[in-house]
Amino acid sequence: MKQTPLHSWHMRQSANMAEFGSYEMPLWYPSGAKSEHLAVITSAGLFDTSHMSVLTIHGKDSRLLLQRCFTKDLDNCIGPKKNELVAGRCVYGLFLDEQAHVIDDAIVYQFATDSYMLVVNAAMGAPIAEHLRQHSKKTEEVTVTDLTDKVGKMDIQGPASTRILSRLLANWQAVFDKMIYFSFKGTFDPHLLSAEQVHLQDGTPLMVSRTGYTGEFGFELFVAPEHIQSVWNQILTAGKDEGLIACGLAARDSLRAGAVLPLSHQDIGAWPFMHNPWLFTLPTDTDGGFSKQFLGAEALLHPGESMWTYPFAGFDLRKIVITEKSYVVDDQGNNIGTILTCATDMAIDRIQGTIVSLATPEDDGKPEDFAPRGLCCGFIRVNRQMEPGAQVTLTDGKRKIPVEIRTDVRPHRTARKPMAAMLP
């Protein structure tokens, strides 16, 4: 297995460790993944993500090839009015084949008109850029540069994420201003030119993005690899007093969930993309169409098949390992499909059977003394259409756990909060 250069550190600190994508990852510290998860709702937690791919896109024809191959239209995709992608935004989208499946999901970053970043998924880098390389013609000026383990990356979520690194960054205060949701500030690399430069009160150069997997306000972080240990451990001790602590993937994986963000090759993947809670990636006009040409759209206009995405949430904190005993049942006890993540969202409860979450102000319905259980939820695909409020059961062919379609399930969540309100 592969390891980051943070992996001496993890194991320093006993971390339970587990392949995962080709790495050796923390699940979870001693602190427990229950804490951990806890911690971003409440304060701010830690993640090691340097397991995570980066490329570059160069030349004069970088956008071209990025809009034949990326789901989301860059020339409108930024807000409700869809303007286009400019310098110091990003934006999240799908990498399709011609069948319309999944090959991976990616934020796209742009520094100039012909330069861009992109973050895939764990040893989906090679994949990626070769993708990108066959779908380039010959005729087109584009380099797919694949900076695999040549990137350090950490992600600080939770509320508490700004007042943690203003104790570091030099001039935090106009690394903050105006930074809005799927924006970022700084470069790693002095190839990748960047309008305001962002470095700690140490000189190190550092990317600022005000993006994460978790739904809950923070940043993720970009360094060169030979900063990362250093930077890892600043900012550890700067959030020391706020509750600040390192985080595994198992908190992770329960706060996407709950967050309703999918998981790549396992919530989407080898099958057509649609019927899901994810359709916003694809570049939708105002007639129902498409407003702009790229790979998979011919498959998804004529599809085939019919499977329905849903998320879901529990009424406990209990969960279904998933394995190929596992499945899904109505009512009639008939199964209908298959249950593609099954996490608990340990800050979330029912209250009269509404969902409530730890972050839920207590003029919209939490108890004073609110003490959340946890909700299993995550996601389920089945052969039928379904409403917002019905329910099926989760089973292992022994035991059976009742869950409700849901639209939403973790109420409250930070990540979209005006960064004034944030602010220390």
Given for the second form:
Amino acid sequence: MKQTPLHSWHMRQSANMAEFGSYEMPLWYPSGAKSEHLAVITSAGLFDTSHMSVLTIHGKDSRLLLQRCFTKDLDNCIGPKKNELVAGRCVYGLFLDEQAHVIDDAIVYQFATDSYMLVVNAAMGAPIAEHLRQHSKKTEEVTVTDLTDKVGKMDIQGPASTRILSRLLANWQAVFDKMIYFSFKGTFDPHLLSAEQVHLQDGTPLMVSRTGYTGEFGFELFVAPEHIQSVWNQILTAGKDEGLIACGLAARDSLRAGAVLPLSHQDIGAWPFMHNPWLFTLPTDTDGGFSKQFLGAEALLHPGESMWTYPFAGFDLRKIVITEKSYVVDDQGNNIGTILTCATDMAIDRIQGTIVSLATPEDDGKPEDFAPRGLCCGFIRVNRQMEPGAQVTLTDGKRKIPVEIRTDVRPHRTARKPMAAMLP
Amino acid sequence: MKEIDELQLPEDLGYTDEHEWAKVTGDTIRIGVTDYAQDQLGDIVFVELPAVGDSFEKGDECGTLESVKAVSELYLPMSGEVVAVNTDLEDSPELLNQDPYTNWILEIKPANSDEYQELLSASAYLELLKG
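Switch from the form predicted on its own to the form predicted in complex with its partner chain and print that structure.
Full assembly next; the chain just shown is listed first.
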């Protein structure tokens, strides 16, 4: 099993470790996955995400290659006006194959019109690099470099993230100025990717991206591997009085499930990418067609039989562990599909049927003494179209858990809060 | 994750290979889960208990422990009738993480007291954990 540069730190904390994407990663620390999940909602959490792969794409035909392989139309993707991707901005999308099956999801960062960075999932650096090389034409000038294990990455997520980072960054006012959702500043290696520099007060260069995988306000930080331990320690120290704690993959999974974010190769994968909550990743035009040609587009425009993927939320925190015996049952008792993700969002509960979060303002219905027990939530893939509010039952063959089809799960998420509201 | 030698394994309990413990308390037997079980499960967030009056055979599923990452069945270490359940766990399932031995889960009136002798001693259970 592979290890991240923080592996020995995780072991020293007695983290509960498990394999994920060929890396041995912390599931939770002794504080427990529940505390970690709640810390991100109420304060901040710090995640080791160095298992994720980073790639760079350089050369004058880089954009052409990305337009061919990536689902987002880089010329029409930013904001409601669909502006083009520019330096300092990033977008979330997918790499599909000819059958419109998902190879992986990714964030594409633009440094210059001929210089991009990609972040894909653990163990996907080499396959995506190979995929891109296969689809670049001989005449095209483009170089794909797989930086797997050569970039240190950690995510600080939660409403206190800006306050904590401001204590460590040199010139934090300038760094956070106009730093909108899905934008970034700095670079972890000025020779590789040139950008305006961002430094910690101790001089460490880093890339700060206002993105994450929790649905909450925060940043993904990229540093050279030799700096990761120091940056990690500095953030833990700076965040201590704010309640920041280290968080493992269990909290990451329960947070993202409540935020209706898919896990690649589990919620999206080797089946046609259609009838699911993430169609915003496609370059859909106002007339329902696509604004560009891309790999997988033909299959999407001429679909065969397909299944429907829906988010769900339960009525209490009980969940079903996904095995080959688990499935989804309709009200007639028929097996109608599979459970893709089933986790417990520990920050939410139902108040007279309505889902309320710890982050919900009291004016919006959070009781004064709100102590959520959590709700099970995740995604199912079923053989029929269903409406939000419809109920199905999840079962492992023994337990039966009723759940509701939803469009969203955890309310009052903070990821898109304006930066101005989060400054110290 | 606790190292094997960090685990608390009281000498006066009988253990099972499903990581439950049983303790003789007069005419009845109290049942809970071991330090190893709670450590492996992580934060226990829900405990599904049987009803008082239910009877089970040794090894039957009699409840469920649910943690943030897992759902684990509770198997009865000895045959008998449930005479009490620890209702504190309904509101505070985390008590099982905090002290898995003070916080018992259920109490049975054993159908056959001799079954207690078939349980593992603390040292035999420790050997089992060491593999």
